[in-house]
Amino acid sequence: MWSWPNPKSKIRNPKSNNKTLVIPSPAKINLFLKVVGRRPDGYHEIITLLCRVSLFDTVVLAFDRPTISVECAHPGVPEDRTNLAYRAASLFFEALSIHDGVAIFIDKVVPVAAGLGGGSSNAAAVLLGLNHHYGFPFDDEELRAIALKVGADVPFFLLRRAAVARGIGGDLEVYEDLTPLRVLLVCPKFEVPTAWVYKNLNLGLTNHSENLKIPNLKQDFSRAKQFLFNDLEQATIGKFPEIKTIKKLLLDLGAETALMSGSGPSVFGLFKDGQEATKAIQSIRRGARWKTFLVDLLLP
């Protein structure tokens, strides 16, 4: 059912069978982030445009086991039921009303903490490995419900679609007009949390338009690409400048925008042209300061 994406894992003998299903696990990146306001309970509503790229995390589920457990060699990814993917095992469990068990091992590659969904991806891979486990007991829609349990950007995982995302991201709507560009990925080695970019937010600096009109990025990306922004980078640029210096390296290296991800502190640059991604991607390794990955949108 899936497909083995990382030839490099540590995971050994990564092939699907009854009692083991291997899944790959994008990481996203977010095009454009608007903070709309912040509801009684805490969350923040935004819009978001979401697309996964062509970085993979590895997630093996490995069946008949007594209890859930989960497994990971990165040191910043937790083994109990704080993890994402326990978290959305034990909620399937929970929703088909029995009381079995499952491994779950996560080869990690997507940077941790850095604004690109790597835990929501894996416990969407896990949702959809379970679900294909157990013969398909739940449609789109009532896994997209257990989904959001878990997390407000798994609903958007399981689709595996482009989609703009509103509210806390459980409104989802498939956006098809999207170009294929290359995506340079430069992660800083710091971690940035969510919780704490949302509490410094100012949203009184958040002023872009609540009334979007989503352009066609597939049409006339040169124009279009003025909508691209994001309402987190004022919080995280603050306490880490770096950030607005990666994103003046990615624009001077030839990008046609660069944009932070998600919270942060990963940056991106979109480019038309293959041969000057990676010109850019070169001259950015030579520096040896950060995490660098040349990727694709993952589109239809």
Ligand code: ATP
Given for the second form:
Amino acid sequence: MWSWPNPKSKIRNPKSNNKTLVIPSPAKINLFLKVVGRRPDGYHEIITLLCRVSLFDTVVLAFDRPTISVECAHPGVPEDRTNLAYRAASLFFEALSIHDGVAIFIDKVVPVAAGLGGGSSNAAAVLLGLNHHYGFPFDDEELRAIALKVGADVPFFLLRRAAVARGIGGDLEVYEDLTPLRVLLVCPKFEVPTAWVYKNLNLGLTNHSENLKIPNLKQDFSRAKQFLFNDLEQATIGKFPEIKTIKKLLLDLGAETALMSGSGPSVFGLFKDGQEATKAIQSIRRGARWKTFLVDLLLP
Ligand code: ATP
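Now the other one: the form predicted in complex with ligand ATP, given that the block above is the form predicted on its own.
Full complex below, order starting with the chain above.
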């Protein structure tokens, strides 16, 4: 049974009805991330394989409010218009050409600025919820265009499927070649701003992405896992060597592979064997250094 653990929230044990909507807002991991170029405007072009995992924030929308507001008890999450969920609501009303309000409550479980896409996922949850409440005024394409204005990862969360994203986020292709895996997430307690990571990248960028093949992780996982990597690790590990320590630990504990997610600092280990994953999380928790979660890839 779902319960509302946030003492600051005005809504307790919420259930969706015509006044409120309760929306699960999952985290994501990047199973593969290659930086393929840098545009003249400074943005990096990447190719990345994204998959949602079963670690959720909960977003509650309360309707019939005069303005947009956000409440979130997590100290690292802004409650003003810089919150991505606020921005999503604001752009939604603007696209609909109406002045309306919504109260957004976020129960934050997904670690913040951790490479797990929590803010983008909250924004997508708001867009999906508002579109539902207002009787679907926007089709998928139109909603995606609003999402892209909020942030590069937001369209991915609207799709609700694993996907390969190219460019700076808008170009998405559903990825079907995944197999169910347990995911052990290890989250160091420091935050890494994404902008810092890209600024400190030192890659020999080839710009040749045409030959790049995303491995098929369903057919032969043991072979394909060798091709999983994250180009952003190098920059983040340079400043935070702890990430390398976690990767090694996960591999020593039986993970098939271990990678940093997005710009970090979260690291995930993929396990085919659930028992092995349970033993691994117990072992890491004994050290009590990091936040850990044992979750699953969310596959359709
Ligand atoms: P990304 O890789 O997309 O930059 P991330 O997954 O590493 O993001 P988020 O948890 O989305 O990290 O937070 C990134 C920053 O966005 C935080 O520093 C936070 O202050 C800000 N932020 C704005 N809105 C939200 C939100 N709804 N939830 C979490 N963070 C938010």
